[in-house]
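One chain follows as structure tokens, the form predicted on its own.
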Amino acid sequence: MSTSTERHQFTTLSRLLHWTMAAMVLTMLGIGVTMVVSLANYHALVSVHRPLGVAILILVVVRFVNRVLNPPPPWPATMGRAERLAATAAEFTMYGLMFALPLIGWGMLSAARYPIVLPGPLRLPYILPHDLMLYAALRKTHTILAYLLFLTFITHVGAVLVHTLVVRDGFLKRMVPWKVRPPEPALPTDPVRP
């Protein structure tokens, strides 16, 4: 594909999800902390917590598949190659915890046997058997990647803040929501005559 007709920003499927899922990780990140420190909306904060983790689930496989039907545009000239591939693990890393911390959720639920309601008349099954052993062991789990998955949000958001701010290189222009126009190709110079 030739640079003239190279996409220079995601699609709006892929926009939309990426940030529909940000905001809907940093309600659950803040519910997750909210629950450990405060035991006083404590079950209003899991009837939230619950459904909102089946829905990034699903996201995140609708995520992952759109990713792979619509690769992204080319990264920008200023990043190296051991950046590009730093970025590119953290970006599949975010992908596995996402997918990984609600069906860690869904099962440590399932082993002590507490019913995961969703909207109207809807309830999860149970996906693994009742042991209450293996329940603590997947929270302990589901925490430490949680913290993980915060560690990882919040380096995604410092790269993409030195890019935007410090490096100045169009970074964030890939992912805004709204449409943003190509930039203007390099018009050739004339060679200095004599």
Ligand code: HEM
The other form holds:
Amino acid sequence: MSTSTERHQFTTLSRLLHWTMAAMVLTMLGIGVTMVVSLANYHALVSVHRPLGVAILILVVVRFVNRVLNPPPPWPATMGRAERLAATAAEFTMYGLMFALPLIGWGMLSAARYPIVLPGPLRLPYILPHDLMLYAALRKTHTILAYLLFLTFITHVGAVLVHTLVVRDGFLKRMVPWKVRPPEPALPTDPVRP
Amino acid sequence: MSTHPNAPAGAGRPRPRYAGTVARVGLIGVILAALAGAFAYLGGWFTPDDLTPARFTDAFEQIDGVHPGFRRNHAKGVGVSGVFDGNGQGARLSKAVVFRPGRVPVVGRFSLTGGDPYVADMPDTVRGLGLQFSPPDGETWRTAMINLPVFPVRTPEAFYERMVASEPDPATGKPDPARMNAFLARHPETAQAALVLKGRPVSSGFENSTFHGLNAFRFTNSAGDSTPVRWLMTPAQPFEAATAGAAPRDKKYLFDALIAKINRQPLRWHLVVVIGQPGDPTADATMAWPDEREKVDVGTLTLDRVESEETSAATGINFDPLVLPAGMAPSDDPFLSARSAVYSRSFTRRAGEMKPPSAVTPADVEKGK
Ligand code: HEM
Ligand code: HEM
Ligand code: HEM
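The block above covers the form predicted on its own; next, return the form predicted in complex with protoporphyrin IX containing FE (HEM).
To see the whole picture, the full complex is given below, headed by that same chain.
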């Protein structure tokens, strides 16, 4: 679906999804670590945490389908083979975590038999049997995966910034929300380079 | 990376100078450190002295010991079940399905306050009742109530302070009166509530105790009108005063009596909703609302089955006071969110632990039949 002028950038939909979800995921991580140490705001924060997490679960499925339909633009030549592999691995790790975390959140509340209340009249059904040990294991997993998502996010941003600021290959342009003109045609590599 | 043989990007531009590169790497370091720092800040890593749900839960464990698998407070208890028959009177206050005329299954738990699951029953130990109402075609409602007409403290922080102040001194084995007095001096509302509590009549058992929800909530009916409320469960079993004097010899006398009574005949309570007026404190459980406030009997709770914690469904339930159906919402009482947070922490800890047998065993329950 990507047109030739977009080959250096992710499609508009991909970019929209990326930045919307980046904001949502960061908010979720922030709310998550804040609420578990808060007395006064615990209830208000959990009440946002549940529906926002469920929205991420829905969006990540949409986004994954979109990713398959609209593959990313080709990697810039500034990236070696190993780095491309690493970047792809990090991206799929983030997909995996954005899917697993809310699903585990839903599952753990099911195993604990907390009503899974979303705004208005929306409620989620239970997807696991009432089992305290299962709840405890999932609750721990939720924390570990959330921290893992944060680490992957830091690595991801670090790598993007290294490319953009140090290598200066305009890497961030692949994902910026606005349209970027395609780069000048690449010059041939220097033939006299040793 | 930049040494990749096919690198075209920098080809047209001058190569970044070394110092510039160092500055840029430094900038990236600063950005990443700021992100990690913000995350750690939100997670409370830089404010270890803040009162968190975990620290609250630790305090229960510090005072009464860690009893794996048990609730960190109200640790000693038995499960019960039965039904709630709503009479429809509550519908004008709240659109919650439990208040429609009809029958709703209930699971509950009677308990004694404190984190020791094997504590000896004493007449004046605070008694608790946790209830879960599960209308088949409506939302779950949970509430945890106690047999005090007012709560001794106004804020979660004061609860914690008082708990720490009443911790036994390792030297004497008794709470240090100086610390308690200092606490009371800082909290006149506690001293005030203590006067009310001192004069309260203590009933002989669980079955004739009045259980108070204490914290205020807001009810909303189907027309959208919102009302501040408190609720209590008044027993149909006649009041009988607890016998004063020496401590009872039977460490489980309260629970044994409950088991015997419930097996003889179902026990009943009326769920009474007290309607607050403008000006009635909704964020201060140390203050009772005036006696003349309208009280609405919205239905009857009937408990006809008792079980030990080993088999009761109540064991797996967190009676979080903020598990509320549409039509009920928290008031501005700071206790509610704090209770929800601490109950969650306690629940998570006990859920992952192997629980040894409870004080009130299946054999005790069998014996009472
Ligand atoms: C929690 C936040 C974030 C998540 C979960 C996330 C996730 C992802 C994922 C999954 C991709 C792969 C492309 C796709 O399938 O959509 C991607 C690409 C990208 N992200 Fe992020 N991202 C986050 C934050 C950021 C931030 C803050 C930046 C800016 C510094 C950024 C810059 C980029 C860029 C430039 C790409 C293109 C990389 C490529 O060519 O594959 N991301 N991101
Ligand atoms: C991308 C989605 C999600 C992220 C990034 C996320 C992140 C987090 C984080 C960081 C914590 C704190 C962990 C700790 O420090 O122990 C947390 C706790 C929690 N999350 Fe999530 N979460 C997500 C989705 C969900 C969903 C969908 C639900 C429920 C439907 C949920 C329910 C909870 C609950 C109940 C807690 C713990 C509350 C407590 O222990 O009192 N989460 N989450
Ligand atoms: C900040 C104040 C409070 C704290 C920190 C607190 C703490 C706790 C904890 C940790 C539990 C055990 C939860 C579990 O593991 O399932 C518990 C249970 C209980 N609490 Fe509180 N509590 C507070 C205030 C109150 C108030 C105001 C009431 C009564 C109106 C109350 C009544 C109960 C009852 C009845 C139970 C036992 C419920 C059951 O059987 O599971 N608590 N409390």
